[in-house]
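Next up is one chain by itself, shown in structure tokens, the form predicted alone.
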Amino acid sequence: MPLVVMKFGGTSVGNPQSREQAVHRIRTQVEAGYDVCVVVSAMGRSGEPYATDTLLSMVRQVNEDVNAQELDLACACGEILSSVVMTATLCRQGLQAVSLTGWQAGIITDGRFGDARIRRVQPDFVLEHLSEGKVAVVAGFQGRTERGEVTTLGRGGSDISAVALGVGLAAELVEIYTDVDGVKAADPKLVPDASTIPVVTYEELCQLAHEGARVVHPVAAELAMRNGLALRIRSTFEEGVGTLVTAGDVDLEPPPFGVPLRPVTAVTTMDNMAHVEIDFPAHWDSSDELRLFRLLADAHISLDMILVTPFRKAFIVSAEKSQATRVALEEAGFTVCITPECAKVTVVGGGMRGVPGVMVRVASALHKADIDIIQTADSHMSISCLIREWHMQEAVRALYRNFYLGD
């Protein structure tokens, strides 16, 4: 039979009507001739007491110093309960199904705890369940090392571990059911009427995880990309078709005579971050240079937007990670310059490749805006710009104006 994995997110199975709302998506599927295996996350969001933030927060009120291995024990149980649920809710509703730990899905990782990696996938005991005409319900976010030792794939890591299912079994489709109706425009918390992009391919995807797009994990969108893996992004509460990501050769309609296609696909933001600057002496040379970079990856600090030039080094870290920086290049000699309340504003698309004239289209709309560029960086399909995060909205609501996001 095909076989179909459907993922369900924090909002998705945090209550009563939320899950009614899972199983009506579930059995749609079943009926539909699928087997199923399905993937969820703990139970609600940071508050409500099974949620991930909540289980940290428990362990860390009697001892914040708790090791990253004890600390994925107690993680891992917020999904194990929301499986168990969900599984009873199925059964309740005359559906026969079974419910998994990530371990017992087969699911093997590294060792980094916290923010683990898959190396492999040992379906084994899901496909076991589907041959008996169960629906198999996987907890999230977590596998074991070779050893045994349970893990976590990193937040969001629910999509990880939907994807690589995905993969380890072979199946047709994953879809990933969320609170909104697929991936958007831009974030409706700052376009309301954002639309709904119809079909996104794999590689813009992935740009828009790593720029900020909440939609689907990073490693999830390369995992599927990699794997050639059909997605699907679609909401919980709302009918509709959702989101499909491919790898460009789906054919839709064509745009009319004389129109052009659009280069931008949407507009994703990062805020909470800091924007360092480094003077460089004509006297210092390329050892300083790697002296510099080789200090902020011994502190484990993360840089974005990367700026060199003879004499001036710039470039992005998280807000939290914006004193260590600067303690750090100070302490070894550095001159340093950080400006704090920073936000990354992000165009994607596939169809700015070669394309000239994004840019000016780009700059054209903060200028009207009146939104200053601090630093710019780019790829092949995308166009970042650095500002001061109170014009964030303003900014995103110019550049979806402007690239017609709406229409």
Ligand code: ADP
Second form
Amino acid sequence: MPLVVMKFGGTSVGNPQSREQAVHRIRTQVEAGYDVCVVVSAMGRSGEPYATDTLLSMVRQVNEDVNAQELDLACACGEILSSVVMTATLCRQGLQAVSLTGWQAGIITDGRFGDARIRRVQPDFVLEHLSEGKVAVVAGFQGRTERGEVTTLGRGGSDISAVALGVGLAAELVEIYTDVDGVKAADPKLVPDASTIPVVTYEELCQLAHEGARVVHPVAAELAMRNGLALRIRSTFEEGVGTLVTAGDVDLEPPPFGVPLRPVTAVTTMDNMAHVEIDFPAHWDSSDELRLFRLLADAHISLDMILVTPFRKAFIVSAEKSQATRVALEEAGFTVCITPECAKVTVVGGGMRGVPGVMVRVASALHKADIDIIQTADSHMSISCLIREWHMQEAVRALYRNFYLGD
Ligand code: ADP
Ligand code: ASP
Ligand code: MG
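Can I have the other form now, the form predicted together with adenosine-5'-diphosphate (ADP), not the form predicted alone?
Below is the whole assembly, all chains and molecules, this chain first.
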């Protein structure tokens, strides 16, 4: 039988009405003749009783220093409860279903508590239940180490569980059901009427996810790409086919008359960043450069938008690492200038490869909106600009307009 993995996010399982919608989606696939493996997130978002943030803060209120292993055990409860509630809902509606924890579903990870990587998936137990005609409802975001310790996969990690199970079960398709009707040309929280992209490539989705588009976890996007797994992102609440993720070049509809060919598919943002600049005196050499980067590595500080020139080194770090960065560098004798409250805004598009004139459009859109660019970085399918955080929404809208993403 063909097999589909259907993943439902926090808002899709957060209350009885949402779960009814989810059941409707699941029933549709069962009636279409699929074996169905469902993956669920914890119910609701921050503030709601069984959401991941609520469970984390419940434990942290008792002891701020509780270790990551204990937190993982607490968090895992959210998804387990959610899978049981979803199973109960499915059974009440006349479907046969069974709930499974991540480890019962065979998700084995390394021991990085709070941010574990999946080592292998051994879904025999899932297959057994599917062969008995049941819907298997797996708790997302969790696994266990070889030694049996419970781990979680990092925030938003249920997407990873879904894709990993899709690979392990040789699914025909993985569907990510969420509160928006697909991957959009901009975060609808910043551009409320942002258009939905019917088709994106794996590469574009990976880039978007890495650059902050929360709709799919970047590791899930990468895993789907590496395994050529068909992926669709769609709404739990609205009809529609959502966004299909494909390999290779996308045959775009030709643009309307008078509108230039589109080099950019979407614009995305990452806020809460700090810009770090270090001046290098003329007599310093490459050993000082190595000393600088070695010491940041030893302090487990991850760098992005790295710029190296003979007299200046610059990069960004997350705001929470800003103070640790300053301390580490100043203690080692470096002169540091940190600009807090920065945001990275990125245009992404497979169509920009080798096309001249994209940067001038980015720069002119931002300059027309009176937004200064602090630094840039680029890849073969993206251009990122660092700006001050308070300009973020205006920057996204200016780029969205300039690249005709609403048309
Ligand atoms: P879930 O709980 O279903 O996993 P998430 O909150 O993780 O949902 O992801 C969905 C959210 O991603 C949307 O509500 C939207 O605000 C945000 N988002 C950011 N960028 C985009 C984008 N380009 N397209 C669609 N959604 C986006
Ligand atoms: N519940 C987890 C989180 O909030 C995992 C997920 O929703 O994907 O991060
Ligand atoms: Mg998510």
